[in-house]
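Just the one chain here, laid out as structure tokens, in the form predicted on its own.
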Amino acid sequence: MNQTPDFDGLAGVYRWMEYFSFGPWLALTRRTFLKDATACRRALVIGDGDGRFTARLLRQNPDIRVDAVDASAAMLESLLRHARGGADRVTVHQADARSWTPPQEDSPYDLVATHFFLDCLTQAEIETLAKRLRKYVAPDAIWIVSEFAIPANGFARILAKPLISFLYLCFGVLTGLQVRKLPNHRRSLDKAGFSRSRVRRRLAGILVAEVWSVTFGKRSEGRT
């Protein structure tokens, strides 16, 4: 497993780094499946970063509990003051996604949520990430997924694979991240039991959300 990347130093100017990149586009692809979430009671998000996601998800859904999981307590910090009013129904989680493990609980999950955070792991850790909540949501679960993409051609992907680098690079030096390479999401959340029922691309296919539904009849072994 590779080192924990550190993005405590980025928290009080995330938003900002966002906005001056990539306007308004990046808050726009993560609230694209946004109302597909009203009937969801139990959510799960994961590197919501400075935690806007997870802001909008409480003020439309009154309902909702959020387990949020972040290794940066900075992060945790500013996804708790964006949540204002809604906070007491969040528990966070200050740990690493790739080795954590959901609390114990009868309720599932049926709501998974994570934005441009897969893109952060290598293709063995989606995947191992992936088998393992399989096993902690409802069958009627969804998985909101935003993320970067490299489109599969035209200009837009001539475009694409040097500013997806460039990122890389940036966020290496920055927090350490070691990754360097977009993995294959969708190939890990479909082996693990998920299946891609809805999908809009932005930025000429340069991001992309997704919606992932529990794949009836394939389901990975039971809790351990």
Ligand SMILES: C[S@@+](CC[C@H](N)C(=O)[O-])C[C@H]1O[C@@H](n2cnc3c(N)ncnc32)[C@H](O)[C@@H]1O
Given for the second form:
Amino acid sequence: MNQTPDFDGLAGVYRWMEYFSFGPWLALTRRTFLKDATACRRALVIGDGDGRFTARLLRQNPDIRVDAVDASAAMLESLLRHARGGADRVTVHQADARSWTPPQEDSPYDLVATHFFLDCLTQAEIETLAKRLRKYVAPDAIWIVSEFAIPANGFARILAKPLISFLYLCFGVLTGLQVRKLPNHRRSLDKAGFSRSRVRRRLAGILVAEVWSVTFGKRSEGRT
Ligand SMILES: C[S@@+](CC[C@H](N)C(=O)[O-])C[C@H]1O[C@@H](n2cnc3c(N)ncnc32)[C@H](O)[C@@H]1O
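Please move on to the form predicted in complex with the named molecule, as the form predicted on its own is already shown.
Below is the whole assembly, all chains and molecules, this chain first.
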């Protein structure tokens, strides 16, 4: 397993780095399918960084409880600050998501959210994580994903390749992230028993928002 990246130093400036590089597009992508989670009551949010998605989720769903997992203590502090009055409905877990196991609770998660997090993992790590989480989600759970993508063709493809390589280089230097290549998270989630039900592309396909559901008929093995 690669070393865990350290995003602590970026927690205070992350939002500004994002606005400076992508303007409002990442925020818009994260919010694309937020309304699909209106009925959700128990969420697992992994790698939410400074917690702007979690804050909106808490405001939209006044009864939801959130487990927030992140390797960075500074990011989790920031997440709790952004949660404001909803912070008492958030349990933070400072852990490497690749080896973290959800707490044993009666109610399974009906929402998983990962925004620009799966690209910090390798394809095999995403598959292992998704297979583990599959045992902790309800049959009607949804998994909301935001990710970068390399469009299939056109000018956007020519632009996306060096842009994404540059982002990996920057995060490698700033956080020690060792992943250098965009994983095919779709293949990993599919193999783990999830099916993509909705997709919305932005910025000519360089950003993608997706909703995944539990694949009907595929049974998960028991919890470990
Ligand atoms: C690129 S940032 C994305 C932040 C935010 N979700 C967004 O949409 O911009 C990745 C986040 O995932 C966390 N992270 C990266 N690798 C991790 C791992 N293996 N386990 C847990 N958290 C991790 C980082 O600390 C950081 O908060």
